[in-house]
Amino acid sequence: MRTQVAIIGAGPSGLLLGQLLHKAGIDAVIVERQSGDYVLGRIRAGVLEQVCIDLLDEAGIGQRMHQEGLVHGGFDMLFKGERHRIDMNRLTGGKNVMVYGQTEVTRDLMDARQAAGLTTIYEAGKVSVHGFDTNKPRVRYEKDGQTHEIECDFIAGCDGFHGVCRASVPDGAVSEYEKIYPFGWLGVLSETPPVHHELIYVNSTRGFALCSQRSATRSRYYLQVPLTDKVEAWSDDAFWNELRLRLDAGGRDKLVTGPSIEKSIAPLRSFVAEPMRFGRMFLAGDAAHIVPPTGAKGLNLAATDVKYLSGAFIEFYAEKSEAGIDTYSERCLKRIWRAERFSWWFTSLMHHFPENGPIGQKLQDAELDYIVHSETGARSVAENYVGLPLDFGT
């Protein structure tokens, strides 16, 4: 087979590539090592800033986002018992987040490529990548007992944390920089009205807690936990009840529980790989970033690098020039290095460390005092939250 663009993983990243590049005219086949049942049945954000907004709406499948999606012009955040709204609508001159879960992405997506009649292999054992610092790179895999191979001009990596395409560059060519924090996200979903109609961030001296929605009448909360916490010691009453000690008395008056549809744990980490190109394959999303969820970055970084990868490639084809692919991994580490920072920070203000204690307890509700009685640092939160221009700094 030979395609312009091989694109590894099936999940929103390498979709969306998929898709601005059959937007273009330009030719790309996905290969995905799971089944699209698999794909679509994991769970993950669904906080959307305006250039992921904008981005999935230049790919012409916006419709069904601004549909059912919750636009969201500000959150609060919980602190010694008290709730303060950060308005981020009013501090950063009118821009809100959207709140449309990532597998609703996904899903249309998937079906706007079904719909062209666009190649997705699913399934796919074995998948390697080769001859990417020739100008002949190839992808082989296994498929129905046989093996396959696509010839290509570029090879896009977009197959997560652990994929193989960061794993195949040779030692010494790649540096990595990685936080493991010592707790986890305990995760509920359930089809419950969210207790609140804007998200609630909670620091307690119990433990972080998040409470957020994907839509009027489906509710996701999450519980800081320890990493050897498992999921199956957690009933349904465990979670609910220790949400409920977490929050302020208006959160439990209206707190709504029920059965959970879906319930995980997952680690947290601060991941940055650098560079994200080596010859003619480019790492995306979570094969080249992972930031701890607080801040809400994951998707939104992802849709970033496929931005200025799509372009890229765009440019290489219509322009024959190379400039958007010499400058790929640097435009992209820019704006991934900031959205690192305000992820950790917010990760260290608002999770407990038993670690640092009583003072580390007095130290972050200075800083939160700080930021909800500040015009600056309020405004200084909602415009990392909302997510930073394109062109900031340049």
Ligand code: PHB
Given for the second form:
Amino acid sequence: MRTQVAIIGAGPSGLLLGQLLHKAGIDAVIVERQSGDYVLGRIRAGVLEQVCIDLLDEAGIGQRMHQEGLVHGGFDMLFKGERHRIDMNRLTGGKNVMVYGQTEVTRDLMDARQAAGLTTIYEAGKVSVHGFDTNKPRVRYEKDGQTHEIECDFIAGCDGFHGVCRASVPDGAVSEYEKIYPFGWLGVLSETPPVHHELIYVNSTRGFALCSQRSATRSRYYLQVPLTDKVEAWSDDAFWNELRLRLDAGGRDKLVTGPSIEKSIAPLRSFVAEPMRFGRMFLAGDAAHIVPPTGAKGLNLAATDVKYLSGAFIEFYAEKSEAGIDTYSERCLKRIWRAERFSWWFTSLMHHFPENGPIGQKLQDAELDYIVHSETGARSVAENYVGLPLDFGT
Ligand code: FAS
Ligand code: PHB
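The structure above corresponds to the form predicted alone; please provide the structure of the form predicted together with the named molecule.
Now the complete complex, all chains and molecules, led by this one.
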């Protein structure tokens, strides 16, 4: 098989790249190791920045998002029993975010790809990448007992943190920066009405909690838990009881509980791989970087990587220019490190770090107090949360 761009991974990065390339008339094949149902079954991100919303519109798949997505102009920060609203819309001159689950984004992208009759190879085994240091890279995979090879001009590594592309880069060619947090997020999805019309980020002495949502009838909640916790040890009742203990009285009164339809524990890390280009192979999304989900940046960063990468490929084929390709990594990394900083800072502010001792809690209290009582402090949170403009760093 031959194609112009071989995309490894059919998560949001790979699917969005495929869609943007298709709209530009560039042929791409996606190779995914899991089934489509498995990919859809992963419950992940929930908040889209305006830049991401615009990219989904550009990809031609924004219709359901605008019909079903929830536009949010602010969120609450709850600490020491008091709630403080960060009025993002006012503080950023009119910007909002949209609550629309990653699962729905992935479904919309999969539907569009299928409707266009584009090739996605699911359940591909032993995927490997070759020759990306030449101008004839190749991808190999096993399917139905046979080994297949794809000849291409470029390989897009959209295969997530545990993917094969970054792992195939020769030692010494990539620098990795990593910080692992001493806790995880226990997440629950439930068919229950959200506890509040906006998100609530909680810093309690028992730990962080987040009250998010997917619709007026579907809620997403998270609790900070020790890394040693196992999801099997958390009954639904135990989850709801702990969430109540971390909420304020108003939250406890309004919380509607019900059976979990998904429950999982995700580890938290900050991670960046530099550079993001290796000859004719490019990394995008979680294949190149991970943020702790506190700042709701993971999916949004993936989308802007893909916008920059698709633009580089379009420029190569339309103008025989390699300018976009040559600047791809540097352009992405400027944005990525800004998001990494905010995600690390917001995680450090909102989570319980007993190892930092009593003074750690007092310093957190002082910073929280500053942010909610300072226009400048609140604006700093708001402008980072709504995200950077697409042309940032150019
Ligand atoms: P993905 O990991 O989504 O997709 C990579 C794809 O590549 C997968 O389908 C995988 O099966 C495939 N793949 C891997 N290896 C392969 C191989 N060798 N061959 C072929 N295919 C291969 N972000 C937020 O903003 N908010 C959140 O709350 C949030 N929660 C998260 C929870 C978890 C458990 C995880 C892991 C991430 C979370 N994220 C969150 C971040 C997440 O949303 C990512 O940013 C987003 O999935 C990035 O999309 P991709 O880059 O496509 O990577
Ligand atoms: C979610 O709804 O899954 C979500 C929202 C905001 C975050 C992280 C996760 O910061």
